[in-house]
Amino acid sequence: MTPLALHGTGRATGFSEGSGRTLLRLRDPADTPSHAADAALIRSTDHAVMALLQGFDTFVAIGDSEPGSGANGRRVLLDNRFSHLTPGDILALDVPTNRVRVLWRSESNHNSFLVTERCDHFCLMCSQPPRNVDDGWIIDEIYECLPLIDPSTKSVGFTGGETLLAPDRFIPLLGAVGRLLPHAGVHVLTNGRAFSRAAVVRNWAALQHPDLWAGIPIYSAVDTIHDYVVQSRGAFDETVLGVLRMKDAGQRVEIRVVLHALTAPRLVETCTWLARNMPFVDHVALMGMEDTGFALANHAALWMDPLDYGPALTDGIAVLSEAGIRTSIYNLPLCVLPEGVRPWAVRSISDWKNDRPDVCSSCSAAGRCAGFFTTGKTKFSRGIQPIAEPVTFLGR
């Protein structure tokens, strides 16, 4: 199992000297380009030909395809790992380097902008290993990216590091996304440190978002495990004070709890907390743990089966919807977990980074699973097996 290609070199012609970061959007070779971000997907010598009838004049082809050529011609020879790209998606190209990103798929429902690599946690199974980087840009190439995308669209998310830790910078950036995609769900994950401040969950709030999500961790109902987990002594503190702050402001919140071995076996306690702590919440997400990054090189102290914390997932899940609380389910497929919590799961892990093994292929619920993380090195429960009768879900 590979992750789908969404970074690479490619070979970039026509570009003037002294080009930089360059954002292309794919069109389809018969469109009109609009912007002068359009590049024409060409997969054949018919695209090439009917492409610069249209006007246009850069050229993204695919394989062995010829990207076409003409006054001022700009093109961009990608291999056949990028053949699932389509019209709409947005390339991020740095033309020095002829390393291509991609930063948007037009056909994905799992869009996601990475808006830095620092983060004030370090947290023992995250995926995403923080980078003391100075990464400002990033946003500014987010709002460059931003009337790129069709309005249309139906969710987008910003992940990181963490979010927040430039507020006054990623709160606008918010109200820019409200803007201009209007009809978008916007989830943002953080570590809710930040909402510890006032200031900060007004300028949130201020933005009147009819769709907006902050995904906060909670690891344990114990502060020192919670901190253990995210390497940051405080942190429990300081995010249960951002819930409340967030919940006061009438804004949502989603609380998400990863499940491995230092989380897990107090997983009752945990809901148990929430349910009396904060039974306002706005969902509860109980994850499975993707396998790279840091949670690779602390393995040995990480890895649970999650066979063994079946009976504490069902406990809890009971704990949950007794006070009300949606509650789901993610990363985690279907076979590993008892059948009276099956409803609950959710096709939670982004279609980029996602596959199931052989011993799936006959599973009567291979559609609605969760499937496995393509990314680290996959570690399978030994109840990973085909399930026989379909599976009833809750319509989450």
The other form holds:
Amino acid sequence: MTPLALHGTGRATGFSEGSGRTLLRLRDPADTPSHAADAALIRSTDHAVMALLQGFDTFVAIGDSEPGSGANGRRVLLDNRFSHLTPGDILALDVPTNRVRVLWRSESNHNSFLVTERCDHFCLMCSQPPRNVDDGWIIDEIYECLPLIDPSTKSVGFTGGETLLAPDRFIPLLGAVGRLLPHAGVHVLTNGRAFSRAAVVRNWAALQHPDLWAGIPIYSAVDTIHDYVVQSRGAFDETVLGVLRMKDAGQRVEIRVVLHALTAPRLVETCTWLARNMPFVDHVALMGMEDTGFALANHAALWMDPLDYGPALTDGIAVLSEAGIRTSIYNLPLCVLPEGVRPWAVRSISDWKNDRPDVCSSCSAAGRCAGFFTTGKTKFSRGIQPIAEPVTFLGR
Amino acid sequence: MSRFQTIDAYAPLDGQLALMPIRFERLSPERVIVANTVGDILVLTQVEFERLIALDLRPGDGLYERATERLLVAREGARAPLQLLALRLRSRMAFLRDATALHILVVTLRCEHSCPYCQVSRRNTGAERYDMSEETALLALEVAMSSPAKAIKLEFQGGEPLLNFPLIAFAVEAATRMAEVKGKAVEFVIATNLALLDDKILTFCQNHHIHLSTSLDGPADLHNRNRPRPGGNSHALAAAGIQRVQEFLGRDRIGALMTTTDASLDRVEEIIEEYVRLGLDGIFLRPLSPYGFAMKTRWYDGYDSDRWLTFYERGLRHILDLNHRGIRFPEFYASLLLQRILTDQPIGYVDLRSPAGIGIGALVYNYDGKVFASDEGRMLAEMGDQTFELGTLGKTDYASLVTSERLIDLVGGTLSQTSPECRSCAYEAHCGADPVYHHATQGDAVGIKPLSGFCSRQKGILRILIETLERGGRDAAVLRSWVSR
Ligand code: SF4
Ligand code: SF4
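Same protein, different state: after the form predicted on its own, show the form predicted together with the partner chain.
The next block holds the full complex; its first chain is the one shown before.
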């Protein structure tokens, strides 16, 4: 599939000299602007006129040319790749460069903020290769963005880089999320090493957030394998200690196991180890690998057709379920999974809806399928094929 | 040059790998079972075993990975593996937090049966001075209610407890009131041969949600031979009683215990089938214990642990096959051991603990007000051996009973974690100290384990279970399904 355009270059006019990064919240042109960041989303001259009448002074237009309205004010023109934008979406515009990033999509159930591009790991399959840059401003931008988000929002995520490189800045941000988005479940991806320090767990627990999750990867029960995958000696030890401290403090932890040629061959052993040593974790996600970023560079070492680890998935899920651990499969198309574990699969790849590969067009399971990434050169499983019979999802 | 390091860059440094505390036991000249302190198990070949001990392990050789996953080896300086072992050990020992959950009231020593293997030295039905009084029952309940456990179980034993049913009714009502005041949950069990069961008793059991536990040794001829009573109809009464309880109270309100005598040894399949026929939800294959009349009549000497193990293994085979045919029917002793092998849940069963369950797991209040550290302890007292007598109701309270020097010596002196043989035994994490048994058979609460029938049965059964789990397949799947989590 082609991912939605979430960043690009637009044409901004009317912004005052010296403007830097500016957040814009898109509004329907028939609404009344209620915040300095509100911008009318206009796709036609009618929209433009209406927006002007409603008192907007900022306009984001989508198309090849700007629908004129004769009005002055701040204007941004984005091309048709951005036609998916809707009211409620939040953009960050860097005025000097005309760069636009989509920070929030109101139609998505999986909005997440990138907290930093820095990381103390260097995972062989990283889909978001870390960069050693000074990007502390990102947290400031998120603070600015939070009040613009619909307060009834149900879910928000935080990813990196490593989200907890600066826990003293990040944990207070989570506090603000709890106050401004009181109905949102909050999911933080972290390598968990910061939790090996008692003070970090104490501050995290002190948030007393009712639905805050730490998603922590453990790729193997063998320290050497985990450390190798994340390219950091001593990572396994600190991550496991972190998980133990978090559970000791009664915090929610999800363990994430990404499956590839280095981890899948010992998947059953890893699940057995989790079942024996960490039966108290709140969720285990067994995840297909996204074949982008470093995963492409390390393709030869990492590629394993999910079809070939199907039996291990079956046994691993049996072990986890027997131990009473809630388990899900992420990022794997239904057709490559053994039938017995399909009920555990979750439609996880966000925005799998636009371009479905042709092969899926006759598939009865497409509505429930996580799908697969079809960007560029990635390799598919040889198991991709339409499922003819309607899939029955038995209760777990 | 790649930006990525190879796996060798993350391997343990020379000399960095260390053995965790492990124990082992030879299964055959070629195979060795190795276990850590919480009972994670690996079965190795002799060659692999020697490599493990010599720490001749490298990432990628398979053995390094298996030994690391089972917490048998770890890097010097690594904290996570030790933390995992420590917290799992804490969880396995958590039964210590809920001290003394089981309280047994011996409401009478009278019995209308005359079983030659009787382990409690019953008295004739007429001898009413062997009944517990209401006053004694109240004193016993006071002690029971002051134990730390939030949920307690009161078990009524005999003799045949239904011969003193009015006292049971009195105690159940009193305990219910007291538990409410104390904020405790209380469960009731009556251990009875069911011969005296009537509608009045059944109604009472229903109203108070009482569980019944009975004895059933197998088919009629075997059962009646083991359990004589006037009329020779013990089996008929038990079978009818079981069915009545099942209909009246529900299938889950009745369980049966069997005792293996010499005459049972060749008939394990028939015994099991009898349990299935009567709609019981499982069986507890139990050896004879060395107490009471079983010693006097020398029935106890009828077979050794090898013969018993053969009996057990045949029985387990039959039970597994039943399960394969779709009949869910566990062997309860295996279930208990499997819970120890496959989970770190604290064990509820008082005979499979170290520290031993005497006193701190269970207290027994005899009909005459004497308090014992275990049911078997009072059986020994009837034979003239007062070792496990902790005090007398009215002159003592819960705290002085469980902190009595005698009990502390008996519990502290018999830890399997430190006893000779046990401390280096691969099965220690799944076993328990049984001071009463070893005192009774060897005159010493620790005992010489290589001479102990308890030990050889434990080793035998654990080995059968572990090898079955190792083989995998459908037998292993059935065993795993017996673990309640
Ligand atoms: S063929 Fe069906 S199951 Fe397979 S990827 Fe396409 S939609 Fe999913
Ligand atoms: S009693 Fe026997 S089986 Fe049990 S721990 Fe001791 S030596 Fe091992």
